[in-house]
Structures are given as structure tokens and as C-alpha cells.
Amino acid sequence: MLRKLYIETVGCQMNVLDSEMVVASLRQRGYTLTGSLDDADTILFNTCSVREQSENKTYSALGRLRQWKLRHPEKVIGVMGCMAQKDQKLIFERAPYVDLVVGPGQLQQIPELIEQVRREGGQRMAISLGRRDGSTDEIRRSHESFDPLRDPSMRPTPFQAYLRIQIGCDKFCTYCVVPMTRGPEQGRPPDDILAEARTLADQGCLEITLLGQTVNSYRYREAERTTRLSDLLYRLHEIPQIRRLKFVTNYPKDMTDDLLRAVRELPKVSSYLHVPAQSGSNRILERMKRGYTIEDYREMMQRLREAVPNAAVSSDFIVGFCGETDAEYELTAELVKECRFKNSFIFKYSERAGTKAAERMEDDIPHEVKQWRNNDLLAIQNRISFEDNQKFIGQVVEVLVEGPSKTASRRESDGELLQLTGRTLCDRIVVFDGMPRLIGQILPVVIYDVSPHTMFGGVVMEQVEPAALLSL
């Protein structure tokens, strides 16, 4: 019997990859994807717990399904991912018509759990052990490995893919739920990673992004041999079809010299490095339990700039963390001005249940203060991004064409010409006009204008592949 699946995904790249693998496993059971709730036999929500807004979005979506489930009791509703691991039975209490609650360590059980619900009725829950519920080895084993089934239709584009090299996190920042929801840090075996990369290459992927909660912390020990992220990059670089390699997200203390050498020496490796700082204040960093000082971060940035002078570095910042003073916020603003990040992801502190910050610290910064600091830091970063992007005007950059831009429109004079978008090797967004058949190619584009977040250009005609030139 042909079944139809509807799936919604919120959160990070890890969740996007998790959804791809779940969809691939359900396709093996005869499922097809649908964008319509009414057509679906099964509805899955892949959830995030990093920010309260993501959880609220999921609970709101579940609330809208209450009457729908009454009309269609035979259909299955499932909640998977980090919120499922964190809230567990609370989801059933808030939405008793939900059938499945499955943590990120048990995703491979989803097809069978759905069938159990259909055959026997009742609710099913599959979650990993909590960080206090057993030994480290027992907790690791409770986060099951997922056979890396892949579904190209779920990727950002047919020629870009995520590849997980690590699960879990052992950093235990006081504001973060990830160590509790995704368990202890574990590196995947390098041979498995290489085999999956070759499969992705055979499927037409030109660009692979390696994923880990702190991806540069990757270590895999086997007998007397230890494989690091730099070692992986050298081996992945040898796969002929792969043209670009990226990796996110990095931890400042693990930005080692061997990794920076690999970024400098390997032409396929992106010089885009995302290295969250979170704050410019040592007292706040200590309260966050980030494990480094601002002097450590500056030293890391100096080594990075010396090793990879053309690196594009981005960062994360939390404003309004517990007890943050105006002076401490100003230290963060000064750090952004000093480091001149390509871009920064800026968040207002949101208390998360189950974290040390929620247990031990008062969320004492008023919302309006958090909002002002957020807007001020964003304005500083936007000014820097715009100034640095202007340096590209007149330059030719290589762009991997990802597809039509969000605001793509046909030009009356050219008929078939579209506004396309893509990214440089250093992860800058470029918008330009071109034919749809250019999608999936790496092309030279000359930049003629910029904004803080986007560069605008035109294809350098004489360097375009002949097959693409036919329609230009």
C-alpha cells in the first residue's frame, strides 16, 4: 500500500540531515512525500530545543492538528528530534493525540514504531538515556547509530549535501541543551565517512559540508591511530567528483594548527570558518562555561589570520545573558569591531529548561535591553559586512550556482533569463542573471555591487562551459 509522508523540519543542519535519513528509510517502506497535511498518512515534526521560539512553533503546529486528528484517528502524528528527547512525556501531556515521541538517537526506529501504532494503537516513545541515567558507555550506546540512508530530494540542492562526522557534545555550556538531547560526543569511523562521501559524490554532489556540534573537536581513536578533522579533509580531498568541502561548527579551543594548515593547503576546502565567540566578556564566558577566555579567542584569531589570510570568519553571540552589564555588552561590541567577522548570528538569551543557567542563574536582563543590544550589535556587524564586501567590487569570484534566488523573476527582454543565486568558496552569497541550465555549475562571476549580506554580479561569459553558452 502506498503511503504518504508529510514532514516539517526546524533547527540546525543536523536536523535537516536527520530528516533526509528518516525520509530515505520510510521510502524503503513504500512512502512518498507530500506537501499537503490532508493527503498525508503520517505527519512528522523534526524539532529543535536550542531556542524557545522553535519549541513554541512546534507546539503551535501540534495544536492546529487537534481537530484534524479527531477527524482522522487512523493517521499517525510523530514528534522527533531534540525537543522530543528533552520534553518526552510532556509532549503527550500537551498534545495527547500525538502517537510517537522519538529522540535524535532513535530515529532508525521510526518506520517500525509507525507500523506498531498502525497495528496495535497506543502511543510509542523511544528516547536515549539522560546524562545522569547511566555510565558514559551506556549513554553512548543509547544514542544509536543511524544507517546513513540518503534521499537526494531532501538536500539543499541536488549537488550539495551534509555529512555527519560526529554526534553529541561534551562542552556543557550552561545555556545549551544539546549535551542533554544529543548525548556524549562521539566521532564516526573515518572509513564510514569516506564511504558515505563517495556515495554522495556518485549521486552528483559537488559540495559536502561536514557536520558536528563542535566539528573541529572530531577525534576517532582506533588502536594506536587517531584520526583528526585535518586527516579527514586530506582524505576527502582525494575524491575527484567533490569540488568543495566545508565544515561547521567550530569550537575556539580546538582550532588547531594542523587544521589551519589543511584549510590553507587544500584547494577544495572552504576558507569559511564559523567559530562562535558568544561574548567579549571573560566573566560572561565563565558564567557560560565556554572553556576559554577572550584572550584565548584573540590568540586563536591571530593564528587563523596568519595561517589563512583570506579566511572568512563568522561567529555567534548571545546578548543579555544572565547578569550581563552594559559594560560587558560593550566588550562584545568591541570584539566584533576588532575581528571584523564576515557575519554574525546574534541571539537574545532565552532560558532553556534543563540547563545549568536555568537552574542556577536568574534571567535578569529585561527584554527591551536584550532587544536593544541585539539590534545594536546587528547594526555594527552589518556595517562591517558591507564595508568588507565592497572590496570585492570589480573582482571575479567562483560561484557554485545553487538555483533561482528567492525573488527570482523573468525579465521581459530576455524571456528565459532568471535571477540565480550561489555561493563563493568563502560562503558569500552572490546573485546574478543566467539561464536555469547554469544551476549546479561552478562559474566565474564579476562583482559589480554589494549589500551587507549579498553580492551582485554577472557571469564572465568567455569562461562559461560551452554547453551553458549555447543559450546565453
Given for the second form:
Amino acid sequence: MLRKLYIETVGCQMNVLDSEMVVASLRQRGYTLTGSLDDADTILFNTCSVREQSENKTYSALGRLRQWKLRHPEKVIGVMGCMAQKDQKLIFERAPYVDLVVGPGQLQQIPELIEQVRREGGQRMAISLGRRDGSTDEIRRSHESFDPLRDPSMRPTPFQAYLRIQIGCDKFCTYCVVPMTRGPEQGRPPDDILAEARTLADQGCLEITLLGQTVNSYRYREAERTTRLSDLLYRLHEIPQIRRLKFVTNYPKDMTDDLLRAVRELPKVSSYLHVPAQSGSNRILERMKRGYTIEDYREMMQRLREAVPNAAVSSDFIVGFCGETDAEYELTAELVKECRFKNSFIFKYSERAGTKAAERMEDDIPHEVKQWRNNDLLAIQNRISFEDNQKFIGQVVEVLVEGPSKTASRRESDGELLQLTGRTLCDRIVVFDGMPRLIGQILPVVIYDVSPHTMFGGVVMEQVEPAALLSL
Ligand code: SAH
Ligand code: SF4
Ligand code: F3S
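Okay, that is the form predicted alone; can I get the form predicted together with S-adenosyl-L-homocysteine now?
In what comes next, the whole complex appears, and the chain from above leads the way.
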């Protein structure tokens, strides 16, 4: 029987990849995708718990299905991902019409669980062990990875794919739920990663983004040999069809010289480095248990700038963490000015049940103060992004053309000419006019204008030598 799946994904790139894999496994069982709830017989929400807002989004989407499920009791509703692992039974309590709750470590069971619900009715829950509920090995095993199944239709574009090299996180920053929802840090075997990269290349991928919560902490030990992220990059670089390699997210303390050397030496490796600082104050960093001081972060930035002078560095910041004073916030603002990040993702601290911060510290910064700091930091960052983008005006950059821009409209008089969008090797967004056939190519584009987050350009169709011009 033909089944129709509706799937909604929130959260980080890990979730985008998990959704791709779940869709791939359901397609094997004859499912097709639909963008309409009314068409669907199976509805899945892939969820995120990193901030309260992410959870609220899912709970209100579920709320909207209450009446709908009364009218269609035969349709299956599933909640998967980090919120499933974190809230577990609470999801059934808040939304009793949900049929399935499946953690990120049990995604491979989804097709079977859906069938069970259809056959036998009732609710099903599959989740991993908590971080105190067994031996390290048992906990590890309960967070099974689910990687080989891929589905090209679920990728950001046909030429870009994510590839997980690591699951989980062992850093336990005091504000963060990820070590609980994704379990212990585990690196995947290098040979599996290489094999998957080759499959992706054969499917037409030009760009692979390696994923891990602290991707540069990746280590895989077999007998005498340890493979690091830098070793993986050298091996992946050999795959001829792969033109670009990226990796996110980096942990400042693990930004080692071997990795920086790989970024400098390997032309396919993006010189875009996302290395979240979180705060500019040592006292706050310590309360966050980030494991480094601001002096360590500065030293890392200096090594990074020396090794890869043209690198584009970006960061994450949490404003309004427990006890953050105005003066401590100012230190964060200073750090942003000093480091001149390409961009920063800025978040208002959101207390998460089960974390050390929630247990031991008071979420005492008023919402308005968090909002003010958020706006202020964003304004500082935007000014820097704008200034630094201006240096590109008149330059030619290499762009991987991803597709029509969000606002693209076909212009009658220009035939097929579209507004296209793509990214440079250092992750800057470039918008320009071009024919649809350019999508999926890597092209030279000359930049003629910029905004804080976008550069505007025109395709350089051919590099014409001045001598050739003269003889025309
Ligand atoms: N593993 C990545 C990021 C994980 S979550 C890393 O360590 O860099 C992405 C970002 O969300 C974090 O970098 C942090 O800035 C933010 N974040 C995490 N927990 C948060 C919380 N409780 N409140 C607000 N922001 C949070
Ligand atoms: Fe969360 Fe810290 Fe791990 Fe990142 S490093 S996932 S912020 S605990
Ligand atoms: Fe959210 Fe889980 Fe990613 S909490 S940020 S979806 S790892």
C-alpha cells in the first residue's frame, strides 16, 4: 500500500541529516513524501530541545493537530529527535494523541514502530538510556548511529550533503541539553566515513559538510592508530568528484595545529571555521564550564589567523546567562569587535531542565535585558559583517551555485534568467542573475555590492586575456 509521509524538521544540521535518513528508510517501504498534512497518513516531527522556543514550536504544532487527529484517528503522529529523548512520556501527557516518541538513537526503528501502531494500536516509545542509567558501554550502545541510508531528495541541494563523523557530546557545558539528548561522544570509523563520502560523490555531491557537535574533537582509535579530523580531511580530499569540504561545529580548545595546517594545505577545504566562543568573560565561561579562558580563545584566534590568513571565522554567543553583569556582557561585545567574526549566532539564555545551570544557578537576567544585549550584539556584528563584506567589492570569488534565490522571479523579457544564489568557499552568500543551467556549477562571480549578509555580483563567463580583446 502506498503511504504518504509529512515530515517537519527543526533544530541543527544533525536533525536535517536524521530526517534525510528516516525518509530514506520509509521510502524503502513504499512511502512517498507530501507537503500537505491532509494528504498524509503519517506525520513526523523531528524536534530540538536546545532552547525553550524550539520546544514551544513543536508543542504548538502538535496542539494544532488535536482536532485533526479526532477526525483522522487512523493517521499516525510521531515525535522524534532531541525533544523525544528529553521529554519522553511528557509528550504523551501534553499531547495524548501522539502515537510515537522516538529518540535520536532509535531512528532506525521508526518504520517498524509505525507498522506496530497501525497493526495493534496503542502508543510506542523508544529512547536511549540516560547518562546515569547504565555502564558507559551500555549507554553508548543505546545511542545507536543510523548512517548508511541516504536520500538525495532530502538534501539542501542535489550537490551538497551532510556527513556525520561523530555523534553525541562529552563537554557538558552547564546550559546545554545536547549531551543528554545525543548521549556520549562517539567517532565513526574512518573507513565507514570514507565509504559514505564516495557514495555521496557518486550521487553527484560536490560539497560535503562533516557534522559533529564538537567536530574537531573527533578521534578514532584502532589498534595502534588514531585518526583525527585532519587525517580524515586529507583522505576525503582524494575523492576526485568532491570539490568542497566543510566541517561544523568546532570546539575552541580542540583547534589544533594539525587541523589548521590541513585547512591551509588542502585547497578543497573551506576556509570557513565556526568556533563558538559563547562569552567574552572568564567568570561566565567558567560558570558555563566551557573549559577555556578568553586568553585561550585569543591565542587560538591568533594561531588560526597566522595559519589561515584568509579564514572566515564565525561564532555563537549566549547573552544573559545566569548572573551575567553589564560589564561582563561588555566583554563579549569587545570580543566580537576584536575578532571580527564573519557572522555570529546570538541566543538569549534559555534555562533547560536537567542541566547543571538549571540545577545550580538562577536564571536571573530579565528578559528585556537579554533582549537588549541580543540586539546590541547583533548590531555590532552586522556592522562588522558589512564592513568586511565591502572589501569584496570589485573582487572575483568562486561560487557554488545552489539554486534560485528566495525572491527569484522569472523575468519575462529575459527568458529563463533567474536570480540565483550560492556560496563562496568561505561560506559567504552571493546572489546574481543567471540561467538555470548554472545551478550546480562552481563559477567565478564578480562582486559589485554587498549587505551585511549577502554579496551581489555578476557571473564572469569567460576570463578574456587583454591581448585577445585587442585583436578582436
Ligand atoms: N555543539 C555546538 C553547538 C550546539 S547548540 C557547540 O558546542 O558549539 C548551538 C548553540 O546554541 C550553542 O553554541 C549555544 O550558543 C546555543 N545554546 C545552547 N544551549 C543554549 C541555551 N540553554 N540557551 C541559549 N542558547 C543555547
Ligand atoms: Fe552543548 Fe557544549 Fe556540547 Fe556544544 S560542546 S553540544 S554547547 S555541551
Ligand atoms: Fe537541537 Fe538536538 Fe541539534 S537539541 S540543536 S536538534 S542536537
